[in-house]
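Only one chain is given next, in structure tokens, and it is the form predicted alone.
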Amino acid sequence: MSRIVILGAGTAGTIMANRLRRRFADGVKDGTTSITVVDQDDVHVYQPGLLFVPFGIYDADDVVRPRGKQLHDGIGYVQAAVERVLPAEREVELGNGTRLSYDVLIVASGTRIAPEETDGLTGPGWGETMFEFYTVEGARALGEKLATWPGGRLVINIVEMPIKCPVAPLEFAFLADWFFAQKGMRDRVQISYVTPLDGAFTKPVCTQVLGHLLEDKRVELVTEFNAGRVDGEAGILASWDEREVPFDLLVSVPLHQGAEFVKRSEGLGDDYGFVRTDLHTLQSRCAPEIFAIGDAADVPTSKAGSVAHFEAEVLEDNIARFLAGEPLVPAYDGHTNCFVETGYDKALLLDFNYDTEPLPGKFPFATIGPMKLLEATYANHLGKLAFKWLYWNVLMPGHDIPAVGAQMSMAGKQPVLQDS
């Protein structure tokens, strides 16, 4: 019998499950084949809409799901915390003492904020003047706080990446531009984007294509600054070299780290939590029988729901070939694709992979597009909206996309010339 474990029901862990009940359908179907998921919740959320929450565009409602309704008949869902896994027994512990054994486990655990690593950020003025979106409790409290502030000096900052959703910070800041030009208030509203990177964006191409975009906006740009500390009361966000940048309200990308129990699990992951990853197979670099999906792979590429779905197609033949003591094949590229907000009803598309930057062009098809890349329209915001129906119905059954593959095509895209 083959007994497959998924640490994680969210994105990654919904999308591998799905698409690996359908492939071993016949051994669930007899019994040689188990496929169990775990999670310490039944609140699935739909990660994209927490951008939308705190403008009133989504309510936070709109973006919840049980875990185990969104899991394919004859896929065990067992509801608990993950104490630790135990490679050399193949097992995994959980919270209440009880183990799992394992022929394939795959960690899908995701990526959590740790706002209590940074100094002051938790403390006084926390859910009053210093906020965060990445939760639905805190995108939802940070709507409430937009919705009556009288303006002033709003902070975007990102404490350290990698962070999900690599982008959602600066659409947070084109949002909020928006935002407050609907209800007649930009000009009371100083925004600043308050970066550890060296730009906005972390992508040559993308800062010499895009880079006017904030000064368009103006959205005062804050680069190389590492936060050390936060005083709410005085409302100062101060760096480790003691720059500090004012604010009235501040929103706060806290750092991210992986799922504790990787931590706690001999040998898995690295200091943050993160599970050790072949860039390509998506195997564990602990021990052979265990793979890494989504945003708890320490890959270097975005922690991104399109991700998780283009390295589940791949993981899905890596494990039917592993369970069938063949090679495995390193076919991920690091594939990324996601939609940038820019306001005003309008969006860009992003699509790049490990080795080539995003660049102009048309998506997907090379000629009819529809789609453009690097460049903000009314096509790519409606496509961003559309994305919500395709993630509940599409990508969470674990079906493909039509016409985008788990490889990036470089059809229809434009070389760029960069500046020396």
Contents of the next structure:
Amino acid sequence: MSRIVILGAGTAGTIMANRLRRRFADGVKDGTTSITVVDQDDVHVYQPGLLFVPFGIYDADDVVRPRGKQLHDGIGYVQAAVERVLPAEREVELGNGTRLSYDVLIVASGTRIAPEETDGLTGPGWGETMFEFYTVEGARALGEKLATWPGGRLVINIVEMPIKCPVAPLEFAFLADWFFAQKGMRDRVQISYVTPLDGAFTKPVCTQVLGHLLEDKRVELVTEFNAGRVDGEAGILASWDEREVPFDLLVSVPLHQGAEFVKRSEGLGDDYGFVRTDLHTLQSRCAPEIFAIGDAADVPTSKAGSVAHFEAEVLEDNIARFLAGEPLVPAYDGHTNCFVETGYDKALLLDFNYDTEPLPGKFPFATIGPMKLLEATYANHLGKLAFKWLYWNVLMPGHDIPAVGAQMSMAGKQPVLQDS
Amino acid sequence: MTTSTIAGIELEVDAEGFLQKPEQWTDAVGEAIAAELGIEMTDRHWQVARFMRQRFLDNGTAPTIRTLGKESGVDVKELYKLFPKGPAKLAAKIGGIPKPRGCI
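Now that the form predicted alone has been shown, please provide the structure of the form predicted together with its partner chain.
Up next: the whole complex, starting with the chain shown before.
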């Protein structure tokens, strides 16, 4: 009997459950394998869609579906909060006190925003002059604000890395530029992008190749700014080293943390609540039968759905190997693929891994494309919009995307000489 | 992996100068790295760098800036005065441990 328990029914947990259901179809049928998924609610959010909600491109209702419905028949779904994992007992304690035993545990509990960790952010002005768009409620509230906002200083601030979808705040800036231009009020809006990093992107080649985009779109860049406190009434964002950025409307990307239960589980996570995980096998460093996937893992690549998808291919194999008593394969290379909306129906496409920076070129086929890497095109934008259908119909059921493998391919990529 | 000679010792470092083998570290190495960063080490600096280093040796991960502020005995505001711009990153470098994950 193999009991597989998955904590989290978001992007990573759902993909994983459905892949394992197919992999162990015989075992599930004859009762020798069980797959149980736990999540605290039944709201599966299509997170890439949240970016479009504040601008009225998607409705908040467009981006949510029930979690249980995305899981294939034969997968058990338990709706409960997780209190903690007990690695020594190989048990998960749920919020209602019951315990689930496992032979393999997959932590796929993602990351969540913690705005209360920044002094003043959830104080006066929260929801009036200060917003976030990383939750359905937050994105909807910001959309209502933007619809009637008369203009002024719009400040987009990343509190601290790592964050989910590191390009989303930049996309927000680009879409805001477009949104206000369409409304004929771009001249009444000053957009500032305030980041703790030393450039707009987390990757040097991107910053080098794409730095002009901010200038083109008249977005002011403030770097190496570590937000210490916010005053929503005075409209001041202040750094720990006493620099101040005034705002009329603050769009904050708050501190991100892992699930609370990870912190409560002995030896499982780091200070942020991310699971300490082997970069290549996705086995936790806490216990051999515990694995982590997606945003919940502390691996140094982007926290993004594409990462969860590529990791799932590797993790499925490794779980089968683990259950068969075979050595794990260190096959995950940090592969990440992301679309970056730049407004005006165009998007960029980035494809990279632990060792290779995003490079220009064609994707997924060399010379043919049809999508271009590191260049804003209409084809890429169509790719991003089509992705919503792919997400629910191909990714969540646990299928692979044709021509896009778990490991990054150098086909079609052109090397770039870096400055410095 | 590259090597770099700091305070007369040949050390394994990454591209940004973070030590890859914490056991190669000595006080003099910490002092020399700090000097290169333009930081003159005081007792307060040492308190943070040693806390950072010890937590890494104990847990295998470096504490975050928030943990430093709560548990090192030096609050976040002072941390930014002692180690301008990036306290966790600079204290890790001086304390001779690999670059903290949060900085990526």
